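Single chain ahead, written as structure tokens, the form predicted on its own.
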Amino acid sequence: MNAHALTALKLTGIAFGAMSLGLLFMGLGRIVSARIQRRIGPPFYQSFIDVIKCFTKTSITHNFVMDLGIIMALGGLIATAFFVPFANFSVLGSSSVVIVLYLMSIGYLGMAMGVSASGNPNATIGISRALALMLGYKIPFVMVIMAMILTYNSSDLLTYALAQNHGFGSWHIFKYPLGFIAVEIAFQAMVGEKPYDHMIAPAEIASGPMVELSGKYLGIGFLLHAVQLYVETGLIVNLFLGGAQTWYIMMVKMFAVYFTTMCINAVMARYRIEQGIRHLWIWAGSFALLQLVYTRIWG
């Protein structure tokens, strides 16, 4: 087999190991919120069998552009999950920081213009809210990347990990603590659990940008919300966390990020839309920006 091959059998594989390692965490993660509500909750491969009843419904689309933009956010996603190191390997080489949050960008923007496309105000409110809430965290988050860049001059996630490989205390997480607790905050709007779950909103606006989404595209958007959930707590892990030598440390790093979150999500409301940007401006950008001053002066 030459290289090319292999690669490219190695990109399938972190593809499909993605899907599948986001849709257990949302299994997981709808066990640990009903055992706080005090039920019982579904078993953790319901969200396998949800995406598998999904591709074998009837589908509705209602032009070509809805079409596009749900595999347009689908691969955009993909493709930045081949850029976030799993386990302190990278299949490309490159782990830029930067080519992370651009293309995390696309994969958002895909699913905006697919499912504003179907001509339902409920997904057009919907995605008016997420991109609206996308100014509440990916400021402060921006401004946390910018303090690491100073530090190492470097935007690769790869570096960042490994220099976190002498042990327990050189973890990012205690070098930028005020940094961790605003990508914390700007953690659980970028998967819009509560209190930012503004773009789903069942009561509100019928799940939003899901509202039109039917068959093959609704369990699209089940992968869409696994591979965030797999790019996004990847991130944190290397970032803050240590990053991993193994696989299996990797994982429980991985859904620790996101127990903690489900966790907040079980206990709170949701915030107005006004009143979660201002959160997140308020808090997470404060911390963020005092971390980004600090390192600037005092490195």
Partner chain sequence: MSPLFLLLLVVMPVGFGLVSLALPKRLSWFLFFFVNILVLGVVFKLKSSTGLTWDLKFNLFSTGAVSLKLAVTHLGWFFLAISSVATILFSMFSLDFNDRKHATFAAPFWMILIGATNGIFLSQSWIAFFFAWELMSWTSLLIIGHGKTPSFKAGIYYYALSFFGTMAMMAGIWLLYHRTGSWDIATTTLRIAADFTTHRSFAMTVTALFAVGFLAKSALFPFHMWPQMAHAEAPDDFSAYLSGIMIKYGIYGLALFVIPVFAMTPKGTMKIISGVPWPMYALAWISAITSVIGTVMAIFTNDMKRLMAWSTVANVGYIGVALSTNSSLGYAAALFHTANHMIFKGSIFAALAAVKFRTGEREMHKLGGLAYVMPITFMTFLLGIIAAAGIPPLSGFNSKWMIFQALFEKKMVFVATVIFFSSTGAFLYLFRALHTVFLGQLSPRFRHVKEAPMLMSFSMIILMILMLIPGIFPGTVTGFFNNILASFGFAPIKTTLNSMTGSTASINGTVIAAVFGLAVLIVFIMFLLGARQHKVAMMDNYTCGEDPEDWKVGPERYHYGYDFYQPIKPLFAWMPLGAVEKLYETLRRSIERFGNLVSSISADGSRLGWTFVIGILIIIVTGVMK
Second form
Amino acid sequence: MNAHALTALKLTGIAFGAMSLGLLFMGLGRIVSARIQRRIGPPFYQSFIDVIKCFTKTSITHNFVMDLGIIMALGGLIATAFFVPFANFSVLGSSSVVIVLYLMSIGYLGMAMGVSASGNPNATIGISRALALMLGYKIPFVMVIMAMILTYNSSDLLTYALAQNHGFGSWHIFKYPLGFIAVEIAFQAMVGEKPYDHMIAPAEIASGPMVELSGKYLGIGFLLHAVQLYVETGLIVNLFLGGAQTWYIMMVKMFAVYFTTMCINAVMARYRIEQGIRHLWIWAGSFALLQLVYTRIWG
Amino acid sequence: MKYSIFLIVAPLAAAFTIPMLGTYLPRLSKLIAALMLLAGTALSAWLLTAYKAQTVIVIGGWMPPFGISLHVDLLSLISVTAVYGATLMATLYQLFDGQEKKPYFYMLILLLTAALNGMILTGDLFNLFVFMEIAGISSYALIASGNGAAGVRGALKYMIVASLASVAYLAAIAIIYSTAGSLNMATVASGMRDLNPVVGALVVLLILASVFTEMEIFPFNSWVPSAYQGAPSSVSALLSGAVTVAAAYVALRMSYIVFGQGMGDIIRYGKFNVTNILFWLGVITVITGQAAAYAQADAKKMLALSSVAQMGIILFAISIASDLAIYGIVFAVIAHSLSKLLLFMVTGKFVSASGTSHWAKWKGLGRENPLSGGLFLIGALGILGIPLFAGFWGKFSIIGAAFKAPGVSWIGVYIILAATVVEAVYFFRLAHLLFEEPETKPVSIKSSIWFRISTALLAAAIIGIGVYPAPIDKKVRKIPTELSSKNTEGYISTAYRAMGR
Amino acid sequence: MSPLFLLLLVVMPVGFGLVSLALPKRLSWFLFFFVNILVLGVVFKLKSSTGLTWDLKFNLFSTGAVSLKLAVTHLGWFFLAISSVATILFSMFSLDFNDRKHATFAAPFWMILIGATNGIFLSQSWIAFFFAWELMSWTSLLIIGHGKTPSFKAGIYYYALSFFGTMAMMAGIWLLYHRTGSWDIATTTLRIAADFTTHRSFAMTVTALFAVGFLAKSALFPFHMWPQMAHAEAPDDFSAYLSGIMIKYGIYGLALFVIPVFAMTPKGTMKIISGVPWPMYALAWISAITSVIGTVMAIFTNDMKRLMAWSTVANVGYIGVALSTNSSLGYAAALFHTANHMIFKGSIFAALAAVKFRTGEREMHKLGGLAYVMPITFMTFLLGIIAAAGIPPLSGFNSKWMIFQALFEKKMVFVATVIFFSSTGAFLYLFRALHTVFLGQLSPRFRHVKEAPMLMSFSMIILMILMLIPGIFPGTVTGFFNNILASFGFAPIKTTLNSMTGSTASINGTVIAAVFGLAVLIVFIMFLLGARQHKVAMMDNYTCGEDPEDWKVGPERYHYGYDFYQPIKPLFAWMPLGAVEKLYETLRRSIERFGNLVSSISADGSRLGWTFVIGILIIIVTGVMK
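Can you give me the structure for the form predicted together with its partner chain, which would complement the form predicted on its own we have just seen?
After this comes the whole thing, all chains and molecules, with the earlier chain placed first.
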């Protein structure tokens, strides 16, 4: 019993750690954006303030499904965060990448369900675009992961991270260069930043899913994005950038990924949804396919 | 066994009484006809159960090969029973549920019965011809007794084609007689071997052409759709329930005994391969029959073409000539007879209820009359060869026989299997339409007690044979030995023994 | 246990079905429920009676004994168990569904169908199998048609394809018998597997014939189009059975005969592609294509029942892929997914039937917002689509994970990519279905709709539990597999009550469920600690200050339910979807034209003489041929 309680405590710690890290990144990301656009930008702790403020304001809800959906969404994403190794440390022992990919879907589904239940068609349109986009980026992403599974005969993220701990040259970014390019492009869509921010699409569909969220719901929405950042940058670091032996190196690497994303986001415009998917399939897809074919035949 | 002669003579005699009796006591004459058929059915059934061995019955004291003989074996007894049973059902149907017909109608039926049984039981080729002619003429008249112009048209078409067939057969007989010196089937069988192969091939060609006309094989079956459509439903039932049985029997006899001298290997006359003919014509008939049935909008024509296809399958099975194939043929013929009878009887009711034989107009008739709808479904399942219904054992054996036989039979089987899919579609199409929701309330069908009894009996037989084929199987097992040439129980050996050689 | 119980399992439902033809509708549905209880009872009593055999041998045509053999095998019992559990729930559901207004005549035929199903899973001789198979085919045709014209067109399409497969099977059965002299399924499987070394083309032909039959029944390419027609038209409560159980007959056939044949073929006899014999690789791609077609068609269809039918086609594709890996993991994954699919697809269709029952609306895109008034139905549907999408901690994830593990083991990564595409696409259409019917705006027409009646709700709750349990405790289902695998010569898989081990990883279902629960708890506490929320009306939305009512846009039109993925339609325009359907239609029309041509020969009386002459010519030609 004690072991279980200890694990639960550790997991709770990870949960809050993930959320905080994500919020920190979001704040820093806003500064990066601002500086590129020759502004000053808010302080780095701005997102924390935003979330706390959200939780203290009253909110509206339309029905129980909205509550259920939003809770399920963040719950799912936090559960996913439990499975992403942080600096070679994984509480649960197993961290299969397939679990991570599928568990992330609860986050999506929960949010989709919650905001659709709000009754605003803008939200649903945003969701439909997001789901369509998911079809675009998941395929190249999975192809590259399968290349890695072929090589290591294991789908465990910790294994990948540990394998890259032998110095610079062992990083997968050099062993799977084509794959990394594909994943970088797909990653931009995964995080929902320009040119693939179809889900939010501020000027088009009134923020999409966020349109009916207020108060703590909006707060949870922020946290969703935060944890998503944690999970996804963590994935990239573990897959390609060598994992990390210490927590600060890990944070730095994760932020480096996010930094690149925000830079691209600041200078590009949004694609149309069918353009976006097509580009993902053609560009990310071909690099991923090449990587997969190469690994399958010669790897 | 010697009572088998009554199977032919009795209906013939009764037929002669009807013109006199019919003018004064029409009801009595019709009753006599029905009773005669009932007696015939009973007699043939009794002969079947009491059957011991093949018998040759000499007629008129003249010994064959100069005189005429009847040859009674298991196959002929089964066929005769089937013919009698079918004729009885059809007659009862017309008597109690059909239009009022003059007594001459029943006289024609009796003549037809006598002729068909004569065709089956005889052992002499010219005798066969005579009975074929009698059967033909009665059929023409029966078909023409139907609904006005359609009936006459159908009968005329049949008459034209059948006349050509008769001429062909007669020519064949002439050739045989001039070379073999006798027309007794057994004698001719051995005589055929000594013929010049070209002459032999010519004889085979002519006889086959005429047999195929009766058996509704493509392309000799151009008379079939119009005849079945124009005839009254009971006559259509007779045509597919009784005439096809006799035709199939004659084809079998000709192929195995006369051409082949006993069931066995491929039949050849020089370069002329008779087995090939049977095979390909069977397959072509199946294809054309099923396709044409699928495209039909008229229910009676559809059922007629379905019969054509069944005959094609049977011809195909005849070409395989193995034990398993014979079992299949007998079961298939019996099942087809029963099911088509049921189908025509039920369809006749639908026609009279809705006033049209276009099946698209029959929507919902089954909802209003669930028993009739159910009976149609049972009949359809019987024809299709679905397990637990009578047709299964026949189709099953024929397919098994085809796969066992060497050579290209497998092409034929695959074609037949594919054609069965088409058959299933058009039967279920109609069966379901009967139960669909109609736009207007359909007519309720009135039926007599005899209809219900007969159809119940037929349905029970179809399901009974499907579930428990053993009684028929016991009888059927002896047939191949009787047909083969390789032992003393065969047809030819028995015939020669009777002739005293 | 007496072997007669086996015969009883087949004959009793058929008998009751025939009897209920004469009963009034309501009563027949009670009888249906009762029959299913009996079947379930007998099935569970048979659990430990593997090997119990009932055999009826009789001599027919002196070809040797025709044998009708029923026996309990591990595989057969598994299928019996899952189908009878699912069926009892569906029959409970149907009891309430078929009230005075909605009752159909399906019950008698459904009972006969149950008997046939039991027969299929119990048969150990090909003749018995064929009997049961045919009986199943035509009774299901009658149920699908159920007296309506468009339904029948759908039904006959299904029947034609499946009958074609059945005829192929008949050919295969005879070829098997002639070669081996036996009707017994186990014996013939072994003999054919051995034949691959000596009589290669014969063995291939026989296996191909059976495969065609099973492919047609399980709606794999190129027979993939019948479910969507059949489901859209079948009675609503029957759709659950159709998708859940009937599709699985073909899968059972593949698992019973085709896969073991290739598994038992000695090494080196067949060319291996990516670790599996080449016919299995072909099957993998056929299933993968089926999966993609199913997914893409589902994404763009507007009818919810058709959508779910296409989803079934896609899922059968997954099962086919799993079977084609020719390994214990793959076989187990296929069985697992079969069981899971039965339950989650059944739940989805049950929920849709409940919606139709209460609202009477057939066009699903006119619905919306029903979650707020029918919460139990909504939860069932939600859990159903979560399971269908393969999201932990529900049952669907475990089986999908296993399928991927089987693929990774054989390094079939391209197939895996296609399957993953299909799996991701599933998310699209599943969510769309959820939103269109249950979320969004509630139309004023349906504001007074009540929750589903008691028995329907109760059966849906049990279905929900059945989706959760194999997810959290995979061992409850996987525990049966090692026996089945052993009976076909496969190695056992490592599995415990809580966890499963695959080729590249092992997962623990309980742990995943537990951490998910923990995470949700954390968020829930945060939620409660936040400031309170007001409940507002559904139409009280952010609309840029405008009022939708001004443009006559009420709740009914303010719902994004139609043509959901229209923007991405052009992306799939290059796919030749519908090509096979066009092919079949062309075939059908050619048969009709040919038939008309033949009829025209006989129609005109003036040509009669010519037909005779041509007939003689044909006789001469065929006589001198070859």
